[in-house]
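Given next, in structure tokens, is a single chain: the form predicted alone.
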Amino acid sequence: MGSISIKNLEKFYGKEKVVKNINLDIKDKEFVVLIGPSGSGKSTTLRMLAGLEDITKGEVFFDGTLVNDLPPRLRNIAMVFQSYALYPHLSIRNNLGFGLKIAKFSKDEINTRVSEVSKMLELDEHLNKKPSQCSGGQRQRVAMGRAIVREPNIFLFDEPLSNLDAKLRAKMRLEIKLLHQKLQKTIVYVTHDQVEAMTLASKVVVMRDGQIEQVGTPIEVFSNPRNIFVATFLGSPAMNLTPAVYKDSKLVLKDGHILPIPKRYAKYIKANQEVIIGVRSESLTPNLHKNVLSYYSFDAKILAVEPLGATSNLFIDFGKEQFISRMNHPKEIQIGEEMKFYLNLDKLYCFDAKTKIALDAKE
């Protein structure tokens, strides 16, 4: 088993609070990523798990067990850390069982483990080989196979990825996601890339400034955000924002465009309010969906072009505010050119202004 608990958890650095009142449940065999920018709390959360940080105040369980207390070796957790940490002197078949031989496991059986993870990671063409020998990637998967032989109830991953070039952690994203359905174990992991994120998890916790933000599934979070910070933080590029005024049953921006309100919205704000809309450039684009029933069109100048292959990025003026229009199977587009755009008002949000949570945002 490797439920965990985290109940009323707090950590200072002197004065400082740097992790804020962390309530959080992870059932066994769950994928958590934990995710926010520098100086969220994330690695220091995973650390007070690991038990490598003093907990200032709350509790940790862990099947039920209480694990404040607990040193790192008696809590049944093994942890990859953003460096390697593989030791150079010895080979790749010694680093993986190195930490079996520290706890006295026989020969036979440091063998045996040894060999099917090297196998589950296709190491075994490495086993003689010393780490400077091999890729990043290899590395990698030497350090996660450390972790696996020690079969742990509880996997935490510090960023794993973060040392390795763009393609190489894309094929590690997949190695870990079917790692963990081959393990059927508790992971714990730790990013600040949303990508890692939405594609690994099957629970996001999203953090800022040492507190949660929002949990849920990758799809709950990425379509319901709680809040701005949330609706900008995931996704790719991030949520186009604009104020507006709630006036006579419409939403009315400042360049003079009137929307409708959604519907979702309509029990929730009220006269003469101030509010930021959003939608995602993949809801405002040229290209007119044929499922979209309910749409704003309009015209607007191409201000900008990224193009991205087999899509490219607009950026326009809306709202008084630069906004990015994604464009399926783009074309030439000649800067200064003027375009029709359709804005998917099924997509669009809703956040109240001084508050910054959407409005239909349960507690």
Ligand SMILES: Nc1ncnc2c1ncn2[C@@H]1O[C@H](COP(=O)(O)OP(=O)(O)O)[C@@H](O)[C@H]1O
Second form
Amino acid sequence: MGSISIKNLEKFYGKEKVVKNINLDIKDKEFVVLIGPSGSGKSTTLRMLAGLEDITKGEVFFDGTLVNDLPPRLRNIAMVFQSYALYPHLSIRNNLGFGLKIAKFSKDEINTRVSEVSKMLELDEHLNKKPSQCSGGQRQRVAMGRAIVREPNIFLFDEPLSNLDAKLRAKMRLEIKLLHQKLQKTIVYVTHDQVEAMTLASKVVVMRDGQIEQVGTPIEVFSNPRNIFVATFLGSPAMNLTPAVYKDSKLVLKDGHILPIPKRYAKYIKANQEVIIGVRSESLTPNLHKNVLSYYSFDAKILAVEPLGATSNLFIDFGKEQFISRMNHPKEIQIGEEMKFYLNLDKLYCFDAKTKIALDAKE
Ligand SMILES: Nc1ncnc2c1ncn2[C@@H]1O[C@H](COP(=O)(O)OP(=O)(O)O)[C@@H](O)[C@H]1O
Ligand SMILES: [Mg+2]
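Target state, the form predicted in complex with the ligand; input state, the form predicted alone:
Full complex below, order starting with the chain above.
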């Protein structure tokens, strides 16, 4: 089994608190991704789970057992880092088997496990090579293989794909997903890459500044961001935002646009409340989709165009901010051209201007 329970976890480096009161429950076989900007405390949290870093305060339980003082080798975990840390002078075979040899497994057992894992990861043709003779993707697989041969209950990954180019990263991302389905083990995976987080996770944990901002499935955190930080951190391009004031039951923007209040916010908003409204570029388009029932339409001048192939990003002014609209089925567009835009009101977000929290956020 591989369940993890984290209670009021804190980490100080000197006087600086870099992990602040983290509470998180991870179920057996779950794929949990910790995502956040650089310096948000992801690696430190993971290293405390691994036992590589002392816990300043709080408790970590594996399957209900307190592991705070358990050394890493007794935790039944395996960790894969961004730097694969392979032994350059050892063959791939010996790199894969090294941990088992140290743990005094028999030669037969080591051979069996190494051969199984190398088949699983398509490394069997390369077992006699040295790491320097392998590609980046192969080295990455060796690092994962070295973790898998130990047959741990829990895998901890710290940005394992960051050193790979974009194409290989996408390929390895899928391999990790398939591996999780095959191995059926708990994975805690740290990344700053939102595509990795969205595609891999069964549960996403968004971190900022040593704290958890939101926990949910990828769809939940994307569709119902708790606050402006989560709303703008996930999604590309980032969610468009502009301030508005609620007057006479309408949202009044700084440039004179007046929007109706979406139904789901009506019971939370107060007269004269200052809010920040948000809309993702895919919900602001020049192509009115027949499923969009409730929209606000307006004309805007095209400031710039970024053709991406299947779609184009159109830059326009809205609410005295620069907004990005996503055009499906792109055609040639002239800069300065006026076009009609449709903002899907069912996909409009409303955050309190002071707290930055979604008006309909629970608790
Ligand atoms: N060994 C250390 N000594 C002092 N400060 C550290 C140490 N390791 C990390 N930090 C600080 O802790 C914070 C969180 O770091 P880290 O957990 O590595 O963030 P992330 O993995 O999210 O980028 C950062 O501000 C970092 O500078
Ligand atoms: Mg890190």
